[in-house]
Amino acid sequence: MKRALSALALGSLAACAQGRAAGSTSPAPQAAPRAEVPFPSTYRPLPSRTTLIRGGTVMTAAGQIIPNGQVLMRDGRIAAVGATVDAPADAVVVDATGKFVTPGVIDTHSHLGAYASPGVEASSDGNEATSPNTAEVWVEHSVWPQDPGFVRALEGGVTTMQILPGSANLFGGRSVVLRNVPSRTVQGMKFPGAPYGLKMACGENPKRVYGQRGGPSTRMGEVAGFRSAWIRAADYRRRMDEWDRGGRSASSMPTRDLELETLAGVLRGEILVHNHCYRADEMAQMIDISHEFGFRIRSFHHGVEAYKIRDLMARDSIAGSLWADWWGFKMEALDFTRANLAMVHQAGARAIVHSDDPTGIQKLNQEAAKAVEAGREAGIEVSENDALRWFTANAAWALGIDGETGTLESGKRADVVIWSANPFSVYARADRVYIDGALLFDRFDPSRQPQTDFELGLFPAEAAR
């Protein structure tokens, strides 16, 4: 099994050697900050073969559920989906009769790699809890690609995930969107072209961490901290924009500020805001702050009271990355209903089921099923297609990658899961997982069940020879 993983990794590394022209790695003094890509993605799809999946129930997450359907993957993309599909004679045919075929699972809220397994202090790198504002940190610099959690997530059908810094700070830093593939480096996992995110947090966490350390110690102190930072960011953006318009002379370039670069990127719409926030009144406050400074919140995370402001979320196109039934573990998480996801969906906002957990990420399909049932008990019917979108298409939108993945449609990346049963069944397991058309996991083929080097002690004796 180790050899199998090594083969996969070598394939990726060979592709990395081809280089990527996403940006300069040696920025010249004249280069504008927003044109720089200091840690560009080196991800290249693993080798794949033209593959036809036939005979299963194909759930596209784009409105179609096709009994006895077919999915053709070619050159890493979805080539065709339908009841009948023409495939080349040399296509590998996978019989999915009696099974279900969906897009790959996407988690908008994970800390894999930053809080790697085993969960000990030495591998706790998710919170730079040294200042209420650490917008300058990038979580990718904490991600350990060998975290065994990535493999466990793959076994749950997860093909893409957003890794976020933790919620200790008002501004926790930049997130990163990763492909769930083996790689020596985090750059080799970075989703090409995916925008960065900014983790923001309100409520109890920043108060608890900084209340005795100079503040903020109150919610009004938190809002003051947000507004002060955005004022500085707006000024930084103005000075940088003026420098751009003035010809970007090296001699007049404003001093770079990593914290403000990230915030200015949000103001320009280049970086998406992912806001940890539980209470409805606080989420409404955050929306007002976004209006004051002219940026958009892409998704509220956790939001146990999202159902109370679901109309505001729909109005501003703010998604809700929510749990099915986690609540009550602290004061701000008390006023919850299990129909939260269904109510947000019913109001027209994008509902997303997220994990924030290395175990929960393996079962997002089951989390969605629980939320569907809770909605049904509340009188809200959610179709299987819409519920599937909670952990595929809507999640892709929140991460700004919905043009590339999240549904089974021609031209999109071939991120596909073959489930043993209806994915909303508690008995369903991911039998096969494809990323960009490459078979990354096969429940019945040990050579396609990757393990990381950190799991050496778990390897069977024959694999260690």
Second form
Amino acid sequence: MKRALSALALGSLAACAQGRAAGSTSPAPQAAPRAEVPFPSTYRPLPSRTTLIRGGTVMTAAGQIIPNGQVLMRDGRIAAVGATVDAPADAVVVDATGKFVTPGVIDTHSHLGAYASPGVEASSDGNEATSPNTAEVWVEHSVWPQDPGFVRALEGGVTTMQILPGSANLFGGRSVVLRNVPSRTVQGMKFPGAPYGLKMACGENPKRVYGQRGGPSTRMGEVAGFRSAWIRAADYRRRMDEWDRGGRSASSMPTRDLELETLAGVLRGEILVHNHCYRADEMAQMIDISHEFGFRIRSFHHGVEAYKIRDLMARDSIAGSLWADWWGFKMEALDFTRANLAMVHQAGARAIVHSDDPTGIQKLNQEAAKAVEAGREAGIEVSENDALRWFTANAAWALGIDGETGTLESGKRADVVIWSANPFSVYARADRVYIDGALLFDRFDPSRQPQTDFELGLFPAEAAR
Amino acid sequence: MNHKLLAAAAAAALAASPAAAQTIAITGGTVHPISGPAIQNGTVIIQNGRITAVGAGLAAPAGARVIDARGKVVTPGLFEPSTNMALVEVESVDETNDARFQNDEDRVAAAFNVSDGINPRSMVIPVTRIAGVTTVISRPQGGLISGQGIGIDLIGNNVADMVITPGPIAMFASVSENVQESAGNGTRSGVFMRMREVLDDARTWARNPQAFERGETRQFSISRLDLAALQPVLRGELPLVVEAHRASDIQTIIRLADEYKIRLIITGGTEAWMVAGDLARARVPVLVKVLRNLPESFESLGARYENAALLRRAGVQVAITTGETFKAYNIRQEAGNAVAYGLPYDEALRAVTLAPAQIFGVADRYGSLEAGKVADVVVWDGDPLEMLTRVNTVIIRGREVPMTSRETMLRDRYMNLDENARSYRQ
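Having seen the form predicted on its own, could you now give me the structure of the form predicted together with its partner chain?
Shown next: the complete complex, the earlier chain at its head.
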């Protein structure tokens, strides 16, 4: 991360100070401060109190399932987890008897905010479908923090999610990892320190979008597009690194290129590749491209045929962000099996259940349950802990934030869900959701149920929800 | 095959089911007949494709194949009332998509009957039925009036052997925002204006069809075939299933249906809960997709998961639909979530079995486990609405279906990644 920060900081040298104030009462005009990084996170945890959750079944996603366990949250962090923990006398005690306690749900694939509700053309901001390579765009500049979908996701236990640009392009742009908190700005939601991701897409989408618009119109054209871009990125990285090593003399600084800056970030290992790809043979091609240019694919997304190449994924430590059972909507989604997640898991690759859907994100626990059952039918037994990791710890790893969240372990951010029943039951609902120890959602307390600006006053009182 | 022939063949098929003359006794399970309370240690006896007896501790007839359902749950097969089943193989491959008569959204295609496009060998069927879905309504899509849908059981080699009514089961239409631009000339009122024009034409035509043939009538805005096809709807014989979401649109279509004495069914009905009283008074049933709670459009601002529960509480007849084809198997997940959001459990089971059968007028033969009904029966290893529950046995028209599909075969083929072992027939 350090190198990315320095590269981004250098960018600000080229930017001229702006922002002249008008009016006599305004402060005197002065140069704006230069940001260390552009669009820095301003996220601050909401106020929290030291809280002890006790009496529930604590599923840590770190191996243990503790019946009648306890979780202590202090200063926004998990302070202790166990059968018994030492809690200060003034801790707020939450009785979770009969309930289940898990880490917050994490989705590696969401378009919330970029394809917001209501889905009218004016709020369709997820695909910069103007060129096969738009690695220069950052989806955070599209995200509308008032998307009601964020609140619905919170009601489903989602505490963190990656927002991706869409899949029209070979290189769709940078993703952003968000905390699921109400905020006026995207900056106020940005997960501090989370690495950026790069959205890549292979297969039917890019050739459908660009086939009649100059290409690529074939899969071979797509691969040529990828390789050409990585060649340019490698050269850009070399020139930047030389300038870096040469003492950064401003006169010789290569011209910044936003597109190549992102790709170079991937080559340096600072930006994580999230690759939309369905077919086994194509995923193998993408893996070969990563070998040719020396970067890693962090996660294949959708991967309907991941089960066919699960050994290749395990070998390269590539996670599979997969659906439980989506299929049939296009040719590359035809060869599905409901056992996909279980088979990928069994092969030793990280399996993740992702949504790509503003309703699906609310029920990732149910999606996981379906995949667990399909695994059992295939003779693959997946433990509750492992299945829980499909939408918590493994997802955190794919986003590069597993040191901070994804399990209930001391020291991690206190992202916690209290479920009304076993989360793999269709009847389970998130009763309480904590983010950094702050109670963001309480199903039984209307004052703890966020409402977006958009939803205010939608209906006259007689029809209010 | 034209529709008359199809109807005749279907009538014959319904009269003498082609099911193998196997006798099956499902014994010892918790039987949910739906039409009555659950039966512990229940037995369901099936002969010649029909259920012949349901009760506690019944003896299996001599020679019956006995399915031991001890510790398991037995229900009617699930009934999904809105899909494009067997009409679409791959959604984005146009050649395999036979659900849309025209892409032109203004299209009035009342005469379009999907029967001749049904592919009994669709690869989507096995995937769906091994999840416990035995009966679906496969419907046309698109346009102001999309055309006629049919009900089919998910077994058979010939559409005539699969249909559950001799003719079409309903006419499908939409007054949703998706037809506003074209059919409505950009407005809501335009959509309803066009709907009235179409129905007026059909009513006027019916008064003297011979005059039309002689060229002695005024011009009609729809074709001769469409004018004729709408007559069963105007006579109240064929229900009109209308996609509508905004509360005010639902109220408007109720008014319009009342004007024309049409048997109305709402599908979608995202904001139906807001006008539940109107729907109850007009006795209009609603096909609800449960997992819909986002204000995804301006006609769906009131979307909420409690829709089904609130409608039932107000006395509205409700069936649950996924509205899906490839994921029609998730209908039990929809029903389970309806329970999580307030619908009583028994009502949820009913909403995926008997309720759709009643709404579409086939409850004399479908939707519950009762003597005389078509033997569509599923054995589950637990609560059917739980995702961790496995389907053990699926019986359609008295026949056990193989618990395999292309999906399970791909799984099995790739269990072993050895190239030599995988790609060749053993």
